[in-house]
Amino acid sequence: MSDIGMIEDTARRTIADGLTTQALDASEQGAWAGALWERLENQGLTRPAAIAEGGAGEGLEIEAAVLRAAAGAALPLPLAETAIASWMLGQHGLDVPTGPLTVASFAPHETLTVEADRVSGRLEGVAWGRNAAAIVAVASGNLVLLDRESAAISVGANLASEPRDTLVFSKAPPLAIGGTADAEALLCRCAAVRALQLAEAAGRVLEIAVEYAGQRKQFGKPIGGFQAIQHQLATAASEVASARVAAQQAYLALAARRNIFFACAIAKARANDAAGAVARIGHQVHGAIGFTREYPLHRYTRRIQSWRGEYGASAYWNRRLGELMLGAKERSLWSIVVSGI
């Protein structure tokens, strides 16, 4: 097993040991899985890039491995958000504080401003905002690190009952201010992470559906023996494969620092559509039992439906890709597809 494989396996075992059904249910009622977070933090898994010894490329590879493990377990903790925030702070030479971190949505309507070294404005849909020690955002064109305690918080949640809160800052002193930040580049970074999570959640839905189809019997034989079910599962498998490849390409682009927008846009659009299709097929194969709280399928399909709209829905990224290609008048469509832009 490679070093990356060992790290992913360690993350999976650590999460499996600490994430019980009771803990999952409690998290949906707003409970914070503090003991599991502390265990992950002690193993360095909340800052996966810090484990790397071989530079940015290896750091991203380790991050992807840890986030695959988290998404595959429906982990109710901001592991992805903390990894993104740590990376962004590192890129700006800022110290990374301890504890869980999160990031803004980097949506165009966000209007944080800095005046006399004080930050004011409103952030909506902040993942795990109430639990994060600090939030990474962009204010007046600069990267800022904001203290959760300095915000007025209105709690909210997505379809998967993960915290998505509104934070309002009024002349709040930032914990740190970095250099000029490109909000669109940060959005691409977040989109790549959500694409990876979507692909892994879709893969888990496929695994659950295949297992169920092999066990559930109808007319004296497993439903997986019926051609219609086989076709559905084959379709789901192709969707999972395409989402995983697209997410991998986004991470490779980030590591190489080229074609980042192009690769991340494709990854998020493809993962959005693929995971949505797999979630639909998963429920079709299961029938009524797939909608019950006691059965695990919903933990993944609800996350899929929530994550699809975060950091850019398919329509947003497809439109941006179309604009990008139409603007490259000197290039053929085929040359853009095969080499990026």
The other form holds:
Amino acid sequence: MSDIGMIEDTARRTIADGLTTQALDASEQGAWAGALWERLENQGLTRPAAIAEGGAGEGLEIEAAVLRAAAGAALPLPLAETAIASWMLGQHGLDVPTGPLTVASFAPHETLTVEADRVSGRLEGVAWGRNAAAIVAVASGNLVLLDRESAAISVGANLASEPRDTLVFSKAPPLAIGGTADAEALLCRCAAVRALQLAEAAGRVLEIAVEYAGQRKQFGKPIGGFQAIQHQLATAASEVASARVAAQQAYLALAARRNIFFACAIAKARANDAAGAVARIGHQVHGAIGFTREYPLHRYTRRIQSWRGEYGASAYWNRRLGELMLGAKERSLWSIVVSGI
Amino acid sequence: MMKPPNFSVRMEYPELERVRHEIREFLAGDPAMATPRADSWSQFDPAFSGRLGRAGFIGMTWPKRYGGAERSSLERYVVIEELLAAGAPAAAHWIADRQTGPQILRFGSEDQRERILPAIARGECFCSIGMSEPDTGSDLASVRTRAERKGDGWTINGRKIWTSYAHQSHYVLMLCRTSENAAARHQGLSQILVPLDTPGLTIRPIINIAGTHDFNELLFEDVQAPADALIGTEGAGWAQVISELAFERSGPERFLSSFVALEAFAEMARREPAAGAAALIGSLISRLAPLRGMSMSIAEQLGQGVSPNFEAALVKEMGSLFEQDVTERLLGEVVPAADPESSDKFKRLLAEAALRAPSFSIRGGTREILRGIIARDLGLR
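Could you output the structure for the form predicted in complex with the partner chain, given that the previous block was the form predicted on its own?
Full complex below, order starting with the chain above.
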């Protein structure tokens, strides 16, 4: 059994050492933080599941630890996407290529088709599409691994200037084709990861805001001494705690291979709303300084506002969760809360 | 750097399946369940509590020699969440099982334990909380009710208020001032257990907005209590009361008080599908599931002797908002009106929950007090 805390610390240190303000700014301008990627790769942190000495559950625990560190530092690299892609490939017994990977998931609608072993279709909003060596997606009900070089790419970005690109494939030969894959399972997997990232970004916003409230003085005392500020931050703390627990529950479901849809839907909806509330509070507590490019708060709040919509906004997951529960006509809501579905 | 709260959740609790089956069997066969209640831990039914106690579901974690069942704190958790989810009228024994009994077990003498705990566990002895006073609400350390040592016992003078079901219970566990020290008001407080039929003690009803008589005001005029009415150490009352709070604040009654109304709404939505029903249910369940995980994590820690007060405050802060939002959303989005007299289960339960909802963020520590506690743990005060 690996020491999860130690791996998380290592990831935090490695990221902190390599991530300067200049590197963050350059990345927002479209530069690839290649030196830091290599450093993470050399530590094995770009393939967290491969560090695991035990089973798949341990791999997920290590992944969560590394992604907590990354999201807590606003790391501008596709560690999360690479982790999901590697995990999916591993589940299908496919080899994991080196370099950054990404995953394209727009379930429940597949947009790719396979015909005579050639893949065609259009993927929109692909995270880090331009930087990924290869892309994991579902096409005609099968898992496929696609070569970025085989795509026509038009670049785009989310609110945090993270690459969100459109990739068009036209009879592209895939690098590999796996077995039957469920686009919805892929969506759930991605939702769990974004939920964890949202919870950690919100946790960092809370930390920054608490620290600022303890330093910034007005009316002769730190603003954190005012109940109006204290109560907002207390609310933020409760939101962060519940988002973290929801993400933890989703990872447990993934490890147990049970209640995956239920737990991932809850995690994404909860983390979306919690992080949104925390971002609002974080800015309010900071006043004008938090609205500046110079101050680091926006690294997290812009990510939060983008990630809330990615892999399902709350309205989407809440509706589907409610439909699932109402559809189980012979069961009470309570029995589903207790035992899952 | 602030210290994050400790919530480690589990997915599987195989050791709890047996007790869950037991309590569900019990409830399925109990006559009180013909009429489920909202805010059911405020609904007083001594006959139900008696049946529950005789079946071994009160004082479950206590040693067998005091009438307990030596079960784990998580097993107790399962029982109380099932009571709440089913809407079982559990007020009669609730305070004794949750607070007064555990206080006697932790701080009481051997004689007090042997005398009181078995009766609580049988569901025959009910207790009230004697903390608030007319001039003492959130600022609990300002209590003025005095207990003076006179001869071989105590003489108590003062007033307590918001004392739920004092008119139907057997004891009130008082927080009294036993010595004056204006400079250190958290000192000189003691906990004293007073039988509610003691001469000199007057119990006056206070009717709540739901029109029911739960609350009372208690007037103490030279009330005599024997020396062994003191629970724990003289002067240590504040520390003892604080140690109660993680038990008081983190349980499922802090987020499930209105759940039966949501369950009834789902039953109705299955019979008569309505636009928006799924979204409403999903948006509430996605808040409930993590809250429950947090609360169970605390129950597990309490069983290991840890007092996670920060975590408990977080659960109560989120939980009371959740159980209020259940009624808020149902009132705001569902067409059938709440109606306390209705034969329709949903309308009746929504009325019952909605009328009681304002109390959810007041009882057991107001929202403002809890946010203050959380702020302190964040290092802001």
